[in-house]
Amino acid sequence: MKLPQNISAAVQQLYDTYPFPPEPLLDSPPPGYNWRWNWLSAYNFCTGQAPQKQNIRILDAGCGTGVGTEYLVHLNPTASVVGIDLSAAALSVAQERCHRSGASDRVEFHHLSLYDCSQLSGEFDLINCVGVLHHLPDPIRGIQSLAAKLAPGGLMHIFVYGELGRWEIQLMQQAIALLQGDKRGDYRDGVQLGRQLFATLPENNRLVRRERERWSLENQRDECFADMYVHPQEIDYNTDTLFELIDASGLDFLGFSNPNYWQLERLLCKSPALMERATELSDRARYRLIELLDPEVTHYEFFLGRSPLPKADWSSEKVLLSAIPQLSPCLHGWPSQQLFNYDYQLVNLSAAEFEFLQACDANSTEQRTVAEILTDGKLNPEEVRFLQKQQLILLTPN
């Protein structure tokens, strides 16, 4: 079976055969959270402050079986959500998923390509596009199509593959394609062939080791194995080609959503001389240097935005003290002095910090300022700034 000349048709055929992601359907809201899908947390990450509105419109572009769509509905209780996808089989699962978890009243689905999202009415405040652009024949056309639907002051969250951390995946993809020959496009045959390869290669083979170390748990499911190893279309990026894609969107780059990886200090802190040389580099050149020195990037996850998108400056104590603080919606284990933050990293709060966060938690009704909460003197403004930088609290200018 040869691949269809139309790449989009081949991609649709893959996901009709193996609807993805293959997460189980639940009769309750999904567990935990992904802060990137929570409007309050995402907006705070990008601008340093809470958004002025919450009754927003969200587009899940390339929603697949609706795993992200379901989270978008439950994590944003006053938002309306639209999901689009090329695969009718995946959309059917997405509809059933949202129906079973009680998310169907605020979501609608459309059988559409990203290229055709202009057919959707209106604009969107948040566009989520995870794992899709790199499977398009023309990612630039895809991102431009999405950008045209982003409202002023809106955010776009994107996830695309990185070439350096997926090198072994690329090799196995090519090996399977070679062995399939005229059967390429028969995805069930490709999965069977790929599994046979991994079972046959020596234990110390580099491709086998990488699969075992990074992917084997999820790839027990054929849907995941097919998505990784027999996909008919994949474009992997480095930071140079990534920013070509970003520039083509016409939107502003707001930052990677895993900022700790992109800190050069973690690699070169032992050499002040090297760090000094690196200060002469542009931001983009510094990103490239980081991924070259630590080539484990399997994907890039980042935010783009459309102006006007004002960023808060809390350096003024007067401005900080007059702000209205609220607890981050993405904390696991609250209320407790030991909890997991928005990125599921363990945080140990002091008694004073815990008391302050309790006051912020009650602020949804009381609307007290930072100054009013700090009257007990147990915390100082600098410690409040630290809580904000850690994204444990969100601040609204007053």
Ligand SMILES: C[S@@+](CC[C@H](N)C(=O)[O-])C[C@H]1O[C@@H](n2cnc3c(N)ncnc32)[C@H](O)[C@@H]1O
Second form
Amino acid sequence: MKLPQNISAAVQQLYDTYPFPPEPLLDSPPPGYNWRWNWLSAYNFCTGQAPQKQNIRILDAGCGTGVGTEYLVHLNPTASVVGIDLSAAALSVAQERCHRSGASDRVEFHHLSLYDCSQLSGEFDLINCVGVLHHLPDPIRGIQSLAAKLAPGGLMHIFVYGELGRWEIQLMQQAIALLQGDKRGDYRDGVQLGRQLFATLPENNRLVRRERERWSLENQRDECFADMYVHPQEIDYNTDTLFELIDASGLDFLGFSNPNYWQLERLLCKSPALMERATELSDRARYRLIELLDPEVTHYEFFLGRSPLPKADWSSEKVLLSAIPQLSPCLHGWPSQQLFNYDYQLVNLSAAEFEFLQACDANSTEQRTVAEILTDGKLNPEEVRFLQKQQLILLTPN
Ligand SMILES: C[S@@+](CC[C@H](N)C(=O)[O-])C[C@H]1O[C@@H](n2cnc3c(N)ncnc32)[C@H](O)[C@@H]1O
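Given the form predicted alone above, produce the structure of the same protein in the form predicted together with the named molecule.
Okay, now the whole complex, with that chain kicking things off.
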């Protein structure tokens, strides 16, 4: 079997054979949260404040079997969501998934390429595009089509592959393609051949080791193995080529959504002299330095935005005290003094912090200001700023 001439047709055929992701369908809302799919949390992360608008429109571009789409519906109770994908098989699973968990009244699906998203009516406040652009023959055309549908003040969340941490995957993809020869494009054959290769290579072989240590758990499922090793189209990025893609979108880069990786301190903190040398670097050069020194990076995830977007500054006490606080919607274990924050990091609250958060929790109806809540004097403004920085609370300027 030969690959179809048209790359998009080959990609569609892969996902019609192996709809992705293969997560089971549940009869209830999906567990927990991913803060990147929660409009309030994502907006707060990007701008430092809560959004004005709640009744937003969300586009999940390349939604696959709808795992992310289902979260987008459940985590944003006043949003309407549109999912699009090339694969009819993936879309029918997505539809069934949302129906089963009671999410179907605020979501619609369309069998549509990213390239053609201009056919959708209106604009979107949040566009989520995870694991898709790197499978397009022309990712720049793809991101530009999406950018044209992003409303002013809107956010786009993107995830694309990184070349440094996927080096062994690329080698195995090429090896499987060579051995498949004319059978390339027969994805079931590719999976079988790939599994046979891994089982045959010496145990300490570099590709085998990387598969065993990093990927084998998820690759137990053929859908994941196929997505990784027998894909007909994949473009992997480094920070240089990533920013070419980002610049071509015409949108503003608002930050990586896995910010911890992008801290140079975690690599060079033992040498203030080296840290000092790096202070001259531009942001982009610093990102490049980080990935060169820690080439584990398997993907890039980040937010882009279309102006006008605010950038909150809570340093003035007057501005801070007059703001309206609310509890972050992404907390696990609330109400308790010990809980997990938006990023599932454990947080221990003092009694005074806990009380303040309780007041914020009750604030959706009361709309009290920070100053009005602080009247008991148990917490000071600096401590409120710290709660805001940790994203335990969201602030709305008043
Ligand atoms: C790796 S899956 C990601 C699915 C989903 N976004 C997720 O993260 O769970 C890639 C999806 O992108 C879809 N896709 C690829 N090219 C596309 C295009 N040009 N337009 C729309 N969807 C596309 C595929 O059909 C597939 O379902």
